[in-house]
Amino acid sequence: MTYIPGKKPKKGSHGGVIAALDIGSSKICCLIARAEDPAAIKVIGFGHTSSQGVRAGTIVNMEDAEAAIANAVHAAEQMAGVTAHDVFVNVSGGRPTSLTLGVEVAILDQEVTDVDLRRALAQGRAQYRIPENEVIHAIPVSYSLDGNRGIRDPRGMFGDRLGVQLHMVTAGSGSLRNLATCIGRCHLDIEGSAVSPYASGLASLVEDELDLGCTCIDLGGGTTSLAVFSEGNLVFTDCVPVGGSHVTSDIARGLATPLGHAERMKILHGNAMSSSADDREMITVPLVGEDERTQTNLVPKSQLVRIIRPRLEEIFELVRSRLEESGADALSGRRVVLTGGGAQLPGIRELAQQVLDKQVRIGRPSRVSGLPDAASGPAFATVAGLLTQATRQHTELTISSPSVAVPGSLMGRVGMWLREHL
């Protein structure tokens, strides 16, 4: 990983205790951990609840979302025996956008120092402005000196012009303000943030996948997001507005059953791939508005699979299209890692391999210890990745709570200047 000087591994604000909060469309979960160094993260508290007031990763009801966040954090605090004050939070709403741009600064044949690198990154942030958007990540992908490219770390080298290829990720400032306000109402401060697929990749990808090229696809409830890693860096991220909840809605409409029963059938009987035994296996389907004890239908499992598969194919085709249109497909290699709750559906790995024509595996959080069994699956990769980001040596300039809470405010700009120049 490229190291950006001036940023030290985070150990949390209170005796090495850090907290991560994953706010999704289907669940909200919190992990509290002790981390004395990036290689030793041990979870001591876990809490989760069904998501309320969140749709497609965006907060749509402040009161409901606030209550759900407070419940998840309180459960984690009770287990850990500590009180959380600062959290690292994921960003899945606000339509995150991704762009790589080049920045050059003059160094006049002097030795490249930490100050020069930070000045180049600050200039890149200043140049990259999208109306009504705020920067979430500013990640240096590569450096150059006097036109000589491919430099991983230019410190100590000499030249006249320092160039930086900078990967910028932004999201809608309104969505970020709502997120920060809702967390603030729970008496918490945002210490750092990351887009969901980036955090999932940090938790579930191995070092060779990060270096050789890999795509992490996070199959959430309201959205499906993707992050492409190459040479140890995040080089592209995007999001499609389709997720597991759309599969559930398709089942409810196709079988005329309540949403709750549709979700249950998806979990208990769903499969992305058909088999010869599906026609013989019958499923009881309660009907909307009927007494489920007396009015039910029996349908073959094959009918359920025929409803599930087209929506999942659509999701993977959209992901493939985004990769091809962006040019990131050439950097992503032949590896795909699936995370998120949707990755738990049987047969989804095989379907993804068919549609994407890549090698696919299911990713689980592997860089933290002490996870309870209930939080060891792919659905909890994002929140575990936030813990990893909190303790690793930062490869980016991140937006922390002041500027997320009030984008463009005087205090936000002063805080950002201090973080970039001191």
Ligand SMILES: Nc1ncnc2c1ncn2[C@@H]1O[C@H](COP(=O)(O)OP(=O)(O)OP(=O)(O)O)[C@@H](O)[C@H]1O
Contents of the next structure:
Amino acid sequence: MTYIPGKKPKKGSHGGVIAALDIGSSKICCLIARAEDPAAIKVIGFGHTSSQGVRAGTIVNMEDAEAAIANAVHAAEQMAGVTAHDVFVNVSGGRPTSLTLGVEVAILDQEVTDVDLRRALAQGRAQYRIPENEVIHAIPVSYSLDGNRGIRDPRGMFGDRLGVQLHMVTAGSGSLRNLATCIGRCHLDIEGSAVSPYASGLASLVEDELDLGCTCIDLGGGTTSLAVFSEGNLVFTDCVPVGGSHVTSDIARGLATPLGHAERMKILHGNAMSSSADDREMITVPLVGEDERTQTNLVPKSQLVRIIRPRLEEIFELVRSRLEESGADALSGRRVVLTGGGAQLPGIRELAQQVLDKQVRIGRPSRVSGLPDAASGPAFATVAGLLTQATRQHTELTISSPSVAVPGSLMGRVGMWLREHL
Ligand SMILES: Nc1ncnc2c1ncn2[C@@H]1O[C@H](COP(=O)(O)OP(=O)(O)OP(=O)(O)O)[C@@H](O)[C@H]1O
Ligand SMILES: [Mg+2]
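Having seen the form predicted on its own, can you show the form predicted together with this ligand?
First the chain shown before, then all remaining chains and molecules of the complex.
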């Protein structure tokens, strides 16, 4: 990852302590965990602050973002009683772009080894150069030998030509450099990164969903991002720059109420689906610029729902069209897992089900233990998924044969050892 200044990942040199940082548009949070065993990640520190200097997942004010990051990390360090030096961070800015690419390398009737897989990855990275972009992920999704497809692990097999289907995700170098600089100013190094919905999916999808095909949709504050998983791999990711904060602005505008109050109304009374009782339930709405004690409106809840619903429909329609246009819909199966703070809105599951015509459930971080209650909801899937990604990455860098990996687990999948890095 060339955008990370002067730092190479250290192989398991952390005494099993890892740190994850989610820089979101609404909140910035940090988890510190012990992970002696990749299957047993235990959170020991949590820090959380409202986001500053970040818009639609991109850092727009370095000083503000730096201060907020430092606050979140400091709080997590205090709770954990350790100092973080390296972090795994999410990437939301720089318009992450996804593409599947076929590469082929000559084996010349020899046995396929790790070296050949690394050569294929290097070739893919060299082939897929978008100006002003950096590669975030280069994930082998399937292999072929001499044109025979459907090979899950080619190592140890013989052939002339090894084909690898690579899923590449890139993002704009400028945004990534700003991210790295901001984190560097907090005296931290980036040890690894993952696009946000990939991390959210890793945290909240169960093995069957990862295998059979599933889309994780992360409804954040400034963005809604999606990641499609199939046969255990990330096969597509995209992001639309619309999220929960747009719903809040719509409420503020529609009811002429301050943004802070619109946010409270959404959380206390909001619903994505209407019900017959909505006309009878009246909500007090303070008006912008007026004295909250004397100048208020009374509006029926139905009016609030009529504002919330169209924006959410728009978001899910955008997601649906991104899935259809990319062709990823065919791989994504019938299941959707909703994460992100926006997934907490009552009725969101039903609405997503209607618009996307899929089975929808709300996802929470489920692969790590010791999460405090405040960090156990869907908004913390990204940061928890970064911990999972961190243990995968350490394993990827150190294991040399699949027999070392835990069978049947996320870690046991073929090709994990070099998925992300050369
Ligand atoms: N109980 C709730 N009901 C409805 N919406 C909620 C609830 N709690 C939080 N939200 C919304 O979730 C959004 C924040 O979600 P999240 O914390 O996942 O965003 P983020 O990760 O900071 O942003 P992004 O991923 O877009 O960069 C806000 O718009 C907030 O209004
Ligand atoms: Mg987020």
